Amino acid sequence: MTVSRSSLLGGLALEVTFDAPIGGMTWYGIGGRADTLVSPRTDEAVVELVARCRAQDVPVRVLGGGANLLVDDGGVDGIVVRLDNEHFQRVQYEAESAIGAMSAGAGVDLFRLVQDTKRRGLSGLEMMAGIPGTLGGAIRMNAGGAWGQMSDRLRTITHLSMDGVVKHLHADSLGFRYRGSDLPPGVVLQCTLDLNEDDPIAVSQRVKEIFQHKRASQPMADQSAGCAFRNPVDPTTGERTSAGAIIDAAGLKGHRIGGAAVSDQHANFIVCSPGASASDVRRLIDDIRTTVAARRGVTLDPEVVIWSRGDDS
């Protein structure tokens, strides 16, 4: 870092770790270290930190649950922000007639949130069953699957821009779409969701069915970061097709580079064995894309986010 640590971090309500092993904090469990990892304790600390980074031209990245993230073996520079303090893990429910309005911090764990709403008999988040990560990350990538996506239940987002401006944004104005949106770069701090009052037993049954389907069809017990590629659009029908089916049809199930391999259970998952490196995963991603383009005429776009030293993530 070319600026002084005190000018960047001094006087702020932060927990700071230098040379932090963030690769091990991802679901891949591999990759390099962060020069500086910070865990803010207040919204004000995040706002001031981002403003200082902006003024001093220091890159900022936000680490959620690490569910769809690969950290390069060489690590990352700048500041990595992790909203894992209890301040960003608060959940509050407010009954509004037949609707359960919920506000939650961006650091809330998705597994925990699905279980909590299930126990309370609030439906709407069943589609997130079995999806790892934090609420902020799920919003940023509009996580979801066959049963729905995060934006289906979003009402508002509290967002900190990289210019240091906090805004309360309505979700319906942000152009949410398959694995993306028009949400500007920055930090999701909080959100509100619309949930429906329902029978706890019925909600629990739906969560169980979705989770069991995923467990039967996906390598959930393996060291993986979820789907490696976005489902591409079929140019003839305009509909999205299964990236896993395309990779399988290209004959790549079980294909391995170093310690990284295409899952035998679901071809859109890259799984790691002991000794795997981030370089192995990156090379395998590139090889899959090249082979699928050559054999199937399809261009696959990675869903996994890759952080490297010197990039602008």
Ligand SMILES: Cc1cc2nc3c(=O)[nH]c(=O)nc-3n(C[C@H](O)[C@H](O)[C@H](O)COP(=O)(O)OP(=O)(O)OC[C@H]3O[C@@H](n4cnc5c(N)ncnc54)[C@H](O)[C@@H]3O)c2cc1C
Contents of the next structure:
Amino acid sequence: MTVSRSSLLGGLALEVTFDAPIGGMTWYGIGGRADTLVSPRTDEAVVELVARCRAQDVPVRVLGGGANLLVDDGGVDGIVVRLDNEHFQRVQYEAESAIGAMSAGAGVDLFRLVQDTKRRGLSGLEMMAGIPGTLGGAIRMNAGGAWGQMSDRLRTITHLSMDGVVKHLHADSLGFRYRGSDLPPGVVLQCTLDLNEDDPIAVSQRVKEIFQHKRASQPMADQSAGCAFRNPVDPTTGERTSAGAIIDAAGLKGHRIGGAAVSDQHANFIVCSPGASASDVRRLIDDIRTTVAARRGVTLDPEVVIWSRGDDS
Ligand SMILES: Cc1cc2nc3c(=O)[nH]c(=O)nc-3n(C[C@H](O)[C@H](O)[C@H](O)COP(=O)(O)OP(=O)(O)OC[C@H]3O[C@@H](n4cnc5c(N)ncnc54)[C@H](O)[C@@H]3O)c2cc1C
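Can you swap the form predicted alone for the form predicted together with this ligand?
Up next: the whole complex, starting with the chain shown before.
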């Protein structure tokens, strides 16, 4: 089926870039281009765009901060939506007149939000200190760590399904779990969060401690997408166990394919050096999985999202 650009994009409130270098917008900083990258200016533009894509069988992907994403060297087809317009970056405190409640666009940068809430003496997002990306990406991934996860403070989301239906969904109904949920495919447009008032100095201290802990244990300055694999469940205890420790125990720290390597600092991080390709990272992911299965009897499940042409995940 041939789809004309004007039938998809004509008359909508959005910026369009064709052949956009989205690989370079990710935290890996590698990978290919998007045939079409759009930056909508309104909710209505996204809703109409998704409906047109659905009608014309064109895949839609959502790019957040690119902190958990690998774009294949061959790039991606269809439409990539990025909520980087100021419309999706608004934060409103005391949403619904409740002190501590806030609403925010899905394109809001997490670093900025953690700093903002800290300054206002609002507690609840300290666990996101040092986690890069946008609110929408953090909700989709249920990002977090030892101190908590995104869903802990999420009250509602405004969600556009790939069928073009907008719903306000309560977080409790979405089956949030470790790095996942039952959230259907689609676009998170907005959310509301529950925070509580606290001493700004105490909030600031917690943010600092968590950030320092991350900086000491993770290669934060390197090009990566954070943890490459989810922590697997140990069948004997039923508890999650460190994927990094398992990869380390399999003797893979420092293991390299092309420009991609298993970090010496944290074995669950795949880090890239200049000249790395997405194919290097993909081959290293496959190699780690095969080696860990053979040497440790553990199946690792990738946490990093991989986009490829023809695969509309
Ligand atoms: C140095 C470093 C440290 C990290 N540390 C952590 C950590 O401690 N804990 C942790 O959990 N993660 C960590 N990560 C991974 C990453 O920060 C999180 O997964 C983050 O939530 C990704 O958000 P993003 O906006 O960058 O999403 P992207 O990487 O852009 O996208 C990830 C997925 O979310 C989807 N998505 C993005 N926005 C939306 C939206 N509005 N609606 C629907 N779907 C959307 C994308 O389509 C994709 O499927 C780290 C990454 C790096 C580089």
